[in-house]
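So this first bit is one chain, no partners, the form predicted alone, shown in structure tokens.
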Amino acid sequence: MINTIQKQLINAEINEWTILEKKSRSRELFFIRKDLDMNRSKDVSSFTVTVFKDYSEDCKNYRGSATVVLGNNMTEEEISEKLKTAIYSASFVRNAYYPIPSYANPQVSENSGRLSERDLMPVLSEITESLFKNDSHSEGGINSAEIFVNQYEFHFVSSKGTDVSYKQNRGEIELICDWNKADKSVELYNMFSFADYSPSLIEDECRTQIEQCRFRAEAGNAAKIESVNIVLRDYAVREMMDFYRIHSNVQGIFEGTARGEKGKIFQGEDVKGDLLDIILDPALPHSPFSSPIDKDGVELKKIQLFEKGKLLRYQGSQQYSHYMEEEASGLIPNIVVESGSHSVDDWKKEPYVEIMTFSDFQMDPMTGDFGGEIRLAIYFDGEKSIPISGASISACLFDVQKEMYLSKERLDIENYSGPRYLMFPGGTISGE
């Protein structure tokens, strides 16, 4: 099929292009309580073709591009029509000229985990067993669950000579747990993904969610709490750390939306808390997004982004790196953050609010505003711990980052490896 597409690209006199072939195999299970309600599988292939058209106006060089997705069963005539439409669309795109990456030859390490096995049904059985292992309570447990396991094979070729094949595996679980008391019923939703089957990860996610449901059923509505240490955890911490990657992105720098300045400490002067050390690692073992190249064909390598809070370099796409005359790092999805200086237990000797889960944590990538409605939090008033719910929190990372602390305890989830907890003092919980 790739040869057919290349032939049609030549016929259409398209000189610069990229093709990404993607083969997907997936197996899916849907549970109501512990009963299997439905299973589904699919095997599909697609070809994402990007074409480039160069032209000049007023002695300036421009490059347009357009992308089309082709099916595996399309005829040569259908492919030709799609490509003609794409090159026509590209003629309306007015970007300053930039080159596409030249020949790349990255080292590709094949994933040898359980999700890479050809027959996925035995792996699904093991994942199911891990998921329901801790569902043993009479008052609550798993309400419904959906398990997805996906195998991807990619083949990237370009007019500049790049020809790379690699694989990705991705498991996903959508989980709704509930807890029912005589006068109160609650439920919590969670979705998490992984690159390989890890019994401990799945068992812990399920056990934690059921336990949080039980606490939430016991929780009362929160009163307003002022000037207290706020402890955030898990996915909220990941979102906050990703904020720093966004503000080092070369496209954001070029367009004036990112605030990072190379060589300067992003958190400002006189930082009292932990200074950030951040690495982008395209080959993070547990990440389902690890890849040897990005969508443009840039070969991805591990880079140090922040060191002791100082932004060392910009990162991002080939196009905007060229505009900024920076070495292109490519689009690296995985972020690794160095541990902090304290254990979470150190922070729990004084009054604090630990937010266990939000209804929908929001992190504005431009303004730094973050917060959301609190589904469940634990408030320690100095004497006793009280589960609370129904309150909300809002703050700005630009205000918080001068005195925020990262935990020694670490977390490996999806595209993140770093501190599990983040604490900042002087927070306010709005309640009744």
The other form holds:
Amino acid sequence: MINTIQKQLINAEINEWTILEKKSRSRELFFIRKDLDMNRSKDVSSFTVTVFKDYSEDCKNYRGSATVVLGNNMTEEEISEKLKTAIYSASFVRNAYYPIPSYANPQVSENSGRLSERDLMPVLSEITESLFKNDSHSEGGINSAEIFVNQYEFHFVSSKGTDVSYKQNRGEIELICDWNKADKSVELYNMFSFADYSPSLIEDECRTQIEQCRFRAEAGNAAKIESVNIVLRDYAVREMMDFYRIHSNVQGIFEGTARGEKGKIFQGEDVKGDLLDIILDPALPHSPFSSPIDKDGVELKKIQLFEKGKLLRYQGSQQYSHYMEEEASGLIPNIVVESGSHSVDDWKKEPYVEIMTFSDFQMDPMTGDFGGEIRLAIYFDGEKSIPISGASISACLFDVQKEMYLSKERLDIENYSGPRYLMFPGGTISGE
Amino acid sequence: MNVQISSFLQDHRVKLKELVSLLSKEFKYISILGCDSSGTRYQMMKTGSSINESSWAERGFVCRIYNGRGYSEYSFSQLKDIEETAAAIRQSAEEAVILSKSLNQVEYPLIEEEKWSESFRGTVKNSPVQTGSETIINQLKARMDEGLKMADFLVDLRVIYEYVHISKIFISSNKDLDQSYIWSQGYMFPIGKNEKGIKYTHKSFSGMKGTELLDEMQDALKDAIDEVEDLLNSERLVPGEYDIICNPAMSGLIAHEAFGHGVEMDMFVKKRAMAADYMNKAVASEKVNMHDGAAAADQVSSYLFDDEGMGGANSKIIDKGVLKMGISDLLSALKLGTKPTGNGKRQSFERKTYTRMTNTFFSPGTDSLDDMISSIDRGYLLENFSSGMEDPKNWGIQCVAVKGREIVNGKLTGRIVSPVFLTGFVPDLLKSISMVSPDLELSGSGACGKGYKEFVKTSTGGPYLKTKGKLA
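So the form predicted alone is up there; where is the form predicted in complex with its partner chain?
Okay, now the whole complex, with that chain kicking things off.
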């Protein structure tokens, strides 16, 4: 199929192009309580083709592009028709010229681990066993769960001679746990993914979530709490750290929507809390998003982004790096953050609110506004700890970042490796 | 013009019937959904433009079979050899049998279908293909250039138009259905900057339309830019409980998040929905009526049949404040012994069916917006939304409004707060609805997820509603 597409591109006199072939294979199990509700499998493939067209106007060079997705179920006539449409469309896209990346050494990146196995049924059985191992309480447990094991094979080729094949495996679990008391029944939602089967990861996620459900069933509605240390954790911390990647992105810098300045401390002057050290690592072992190249074909390498709070370099796509006259890092999916100066236990000696789970934590990538409804938090008033639910928090990271602290305790989830907890003082929890 | 169905699906119809016929000898139920959707997303921004295949595009098939206890599915993109595909489908059923040796399996009744053969073709005024990329991108550029001249504080004005041409075919022993239609959506994202920081907003447009949607986008340009100016001068809200008025977009979000997700009956099967305990009970004030259905409105989730081959309906969920019914996919209805409502939808042929909303909205009332504002001593008019999240089990709600306009002593003061998180217990919010305006606007831009995945097109809307809410 790739040869057919290449031949048609040559016939159409297209000199610059990229093709990304993606084959997806999956096995999926759906559970209600411990019972299997449905099983599914999948075997599909697609080809994403980008065509480039160059032209000059008023002594300026422009590069147009358009992207189409082709299927292995298309006839040669259909492929030709779609490519013609893309080539026609590309002539109306008016972007300043940028080169497409090249590295001519063909490369094959194999993937190991249990999720790579051809016969996924034994792996699915093991994942199922791990998932239900801690589901042993009479008052609650797993309400429903969905397990997906996806195997992806990618093949990227371009007119610049790039020829890279690589594989990704992604296990995904959607987990809903509940807890039932005589007068109250509550649930919590979780969705997580992983690159390899790890019994401890799955068992821990399940145990923690059931425990949090038990707490939520005991939680009362929060009163308004003002000027208190706020402890955020897990996915909320990841979202907040990702904000710093977004504000160092060349496209945002070029457009004026990102606020990073190379050589300057992003958190401002006189920072009282922890200064950030951030690395982008395209080969993070536990990440299901690890990849040797990005969608444009830029070879990805580990880069240091922030050191002691200072932005060392911009990062991002080939196109906007060229405009900014920066070396293109490519779009690196994984973020590694250095541990902070304190243990979470240090913060728990004073009154605090630790937000265990949000209804939906929202982190605005541009404005820095963040917040959400609290599904479960622990409030320590200096004497006792009580679970609370239903209140909400709303703040802005630009206000918070001058005094925020990262924990020594670490967390490896999905595309993130870094502090598990983040604390900032002076927060307000809305309540009744 | 009438929208034409995909020739790819038409060409495969005979083969699909052969496959169904072959496997019907082994399985008591088999159905195949074929999908062929294509579309293009055009984006214009200050620093460049792009034309890409729509992320809603798909081409492939999903087969569902009765494995003796329940249902198994196989998604595939290529149908070269019927025997080869039949073998893969058989394997899916065999895997269910293997799994049932170590796991209990939820037992479902056999799907009993009545004979139904029908076609649906949507219509649009202007075909996006005929309009062509040059005209579309030039129109977007004209909007952007015009807008950027209107305000010095604008950093960018992104203008997007996207259309999707959907074709689907559903074949089973008793059904032979096909449908084809086009929906379009458009966005304007003005981004402004001042000494306080960056703010942005969006105005969105959608419908079962072609490029005629581009004309509607022109009219909203000034409103969108004015809203960014409001946001740049906005303040943070003092958290508390307030009298609030929700504009139609915000009302739609409440209908969708507060109640729509709560009455998806696959949640009833899992005992995840508090709504199951409130059937035929008051859950809202008497002024509240709410509908959902592919046949309830003409918007981006209107269709003849859903992804399980069930006809679209118009379901009155809340009647004068009383919860009357839920919405349901086919398998959940089989399990619950209820009637399916044509709400079985997939993100694509590669994903499972769930109960999903279609066009969900509060019905209009008779109160004027002016009367609502003048009735409030201290509160906010909440406008537009950026996100929302459901909690069907506990009926918690989280809706994020782009902004709130302060109301003091029955008048808008001109003070703006942003962003505004609306939270609380759904029945408290709905029972507090005291005034409902005659307006009804539906919007279907964006995507609705189930949890954090399974994105599908839905539309939402409603009138202006006056109620009480916890804001932060």
